[in-house]
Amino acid sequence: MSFVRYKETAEEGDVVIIYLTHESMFPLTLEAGRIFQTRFGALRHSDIIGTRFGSKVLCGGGRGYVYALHPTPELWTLTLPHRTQIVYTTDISMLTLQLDLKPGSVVVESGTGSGSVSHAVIRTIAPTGHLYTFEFHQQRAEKAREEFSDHGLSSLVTVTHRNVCTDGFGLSDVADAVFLDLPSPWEAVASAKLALKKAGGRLCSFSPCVEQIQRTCDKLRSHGFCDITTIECLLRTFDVRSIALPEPDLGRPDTCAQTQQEGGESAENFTFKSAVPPKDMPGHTGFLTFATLYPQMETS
Amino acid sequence: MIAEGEQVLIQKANVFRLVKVERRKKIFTEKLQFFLDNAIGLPLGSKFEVRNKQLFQVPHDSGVDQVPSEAEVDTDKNNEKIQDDNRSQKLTKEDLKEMAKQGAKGEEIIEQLVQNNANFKEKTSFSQAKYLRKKGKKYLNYITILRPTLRLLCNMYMAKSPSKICHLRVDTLSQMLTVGNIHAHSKVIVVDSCQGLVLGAVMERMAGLGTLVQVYHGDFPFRHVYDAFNFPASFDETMLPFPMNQLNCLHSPQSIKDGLQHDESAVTSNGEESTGLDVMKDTEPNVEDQKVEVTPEDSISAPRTDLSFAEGVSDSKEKNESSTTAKASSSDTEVNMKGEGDLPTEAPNADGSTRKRPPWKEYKKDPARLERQRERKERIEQARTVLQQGNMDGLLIACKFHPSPLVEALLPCLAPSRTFAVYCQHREPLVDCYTRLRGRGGVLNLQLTETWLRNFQILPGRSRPDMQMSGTGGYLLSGITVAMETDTTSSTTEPPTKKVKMETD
């Protein structure tokens, strides 16, 4: 449970984000007995069971530590095992708040993939709502359920192994919102109309291509959808350094004589603090697509 | 469903307004005037055409741009022959006025000014349908009322007054909500100045389950935006204000005594409260029963010896003092003014014939506010408590002012492995900060970013980004706490500080 959740210590059977540095966190699951080997020697579970989350963990004997975290849906998407290409925290944070999710919201969600997104909406949703998943490979069905099961989120989650966009949702007037992350998501937009409550919802298609969106978009304005947007959404990352620049040596005023003689650099620097954007940063990642169910006017 | 008494948003083609649903109320908005009378009762989501200051609701697909279909698109069309001399309509504005005041409808209106104009044929499909939009926009009178949510908020006050909400840009708060893991069940921090905006947020992902304590300035908490949320009042329950103005005394016991005139009463409650919180946070039912205390109905009858209930009581009402400065100072949104006697805030004393406030002077004495006063500050001693324990779950700040000072107070209040986010509309100040984490420690993958957003008009055959974009939605500081060492020798997975680079290009 300790995603939705958060516990104050570490206990066997929980998942734990073991942090080495901020390029390298691993996932681990505790058991008792079993190391886990890292580039700083080899780590005991049972040195973790018991302790508080964040604490400094020993390892390779104390000749190193590692920090062992309390997961959270945004540590799991950074460390889950990739089954399929993942959506990343900045797009999962929009798709949230543009479908309105928040405690108790039913949402429904196509495809399943590494559970990236399921994980972050079952935490925003959670005690009182539930998140409907399909996927239509079985292997990676299972997979998430056994994923979700060992996370104890279970009563949370429904996973269904199914290809919607051949045989459809199977379900009516239920969602509060459907996430569509297909190859062929305008396939899939019918049967999402069918599962939006009546009272109206919010959908959401992520698709990396233009060909997509634009095949999506038609099929929402033709089956009624309305408030049909398009937004990319990118994360910068900022360096923070403290960077000096030399100070150029302009001679001096009275003489024209170098001031000093060998190198032709100032020992002056001029210092300060600065965010340095990266070099090369993801450019694209896919282009999100959100619109809204009204309710029908009931006719009198 | 459009309630009485709720606040909901009127849409009127992009613009929006946030307004409280009363009955014969008369709203301007964009031009037109209207009660609302008409709409109470029917789905949020409706959308209604005003006719004669009335409401009457329409379809969805009424008066929405024909957006051309793949096979519509005409290529051959070009502005060749289209004339740019400002005499292709032959309706004057006198005709116009004419039609108007004949109580000619919008859609004639706009049949007439197509019939009329040389250049309409002449157009591309696209071009037509542009026209069409921009006459819809000046003619037609439709009106969709929402729900205000999270995201229609953010948006309005982004297009209307974005120095209110500090420019914070609804992907930027949605950063915010997720890298600091707001969820239902947790205790969470926040500094907001954006008008109630980021603590609505926090509030409605955390449903009333948890403890939300709110840094405030100046002399009470405000809560402006939070209201326009319609949460129920049971919520309020889990919320507990703290005066920024004290946050150095915080971890100081001596200077708490010195600068609060802790008198024995307040020590007392403050014990009782303590172990009254943590019934709350820790045990759901419990929280049930206090939700079932603060219902309107109940509040009525209900004895006035009841500490639960006094303090829903005191929180409510300063939501409602609060709202009503809020009108004092913001003119674009409608707030509360009237609607003191309506709340079950004035229930305690009443009789229920004093429905207005009395003058100053006997009210200053009055005894219910007198207990109000009292019942916040012990609210304040609740939230020292919890603060002091050092065990909340996450930290988000966006406010004016300089975020260091902030997160160095608050940091320490955080359980270690529990996230932070601090929103700054410039950069400078979290390069500061970021620097003075990374000397004191307790903190991992802190990471100082910014988003970038772009919008897309997606049409069949003109596909292109949208011309104008937002040039900054504002900058994040975000990060993990962790256990602080006590000692400070080795250290082999990150170096405090990062040594002072040469920088050359």
The other form holds:
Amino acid sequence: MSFVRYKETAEEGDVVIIYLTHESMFPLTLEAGRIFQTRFGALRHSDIIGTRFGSKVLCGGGRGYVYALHPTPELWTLTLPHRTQIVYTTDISMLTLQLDLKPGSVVVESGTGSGSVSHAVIRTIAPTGHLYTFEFHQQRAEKAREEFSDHGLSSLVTVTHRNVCTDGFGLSDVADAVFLDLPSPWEAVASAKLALKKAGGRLCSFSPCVEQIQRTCDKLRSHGFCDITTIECLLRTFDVRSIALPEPDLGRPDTCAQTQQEGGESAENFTFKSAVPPKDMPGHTGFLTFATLYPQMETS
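Rather than the form predicted in complex with the partner chain that you just supplied, could I have the structure of the form predicted on its own?
The text that comes after this line covers the one chain and nothing more.
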């Protein structure tokens, strides 16, 4: 089972995303003989094993059904067990773009947390890239290492238990990009600069507070980073609906008279499609601060 290589058929031991509704999905590790209870009734693991991913699977004796989906980083972000607050796909897509990640890139990350960003980064840099991810909490680091192994990603990631703010990354001239998701990212800037390749690279820091950004930007400038930019990603979805409106009454005498006699509406309705903005929009998640370290010039 691998999150970066698609397979057609679900097998025992695979991770499957069980889709009930758009707001209700669950990760499930298939094990013959086990039963998973859903709102539509009992779902037998054996009914999923051997079926094609994306298939409709009956549960509860035919009272309802679910879909068995192949896991992706996006689906994993929506369903993973939370060990920490996570970064969601809206921000992940921006940091992937701004860090110029591609197959073969080497990335340094801290902290690992629940592995939301890690899975997306690994999928982007596979099959020849590598992720060095650091987590100061030992149990979280061990759990992340276990999940990467279960998801077939061990060859693409190295998990290290370390507090990089005090002990650094222990890496030099290896990374194309660095991602920091820390309470005090400014304390890791010097070590991040050392980890970046001498040919240059990009750094991203995720912080929920402006005060954190101010201190991080000051530290980035003092260490020679340029093009420092802070971005806030706000997601606004539009609902496409069919809207019916009456045809306008342009004051034609014959129409008005006919309408008054019949006591009805003056014209037939016409229907059109429109994108309707939401009444409520999800608010702030965090700020993404990006910076560039240009190639270090040799001095004679």
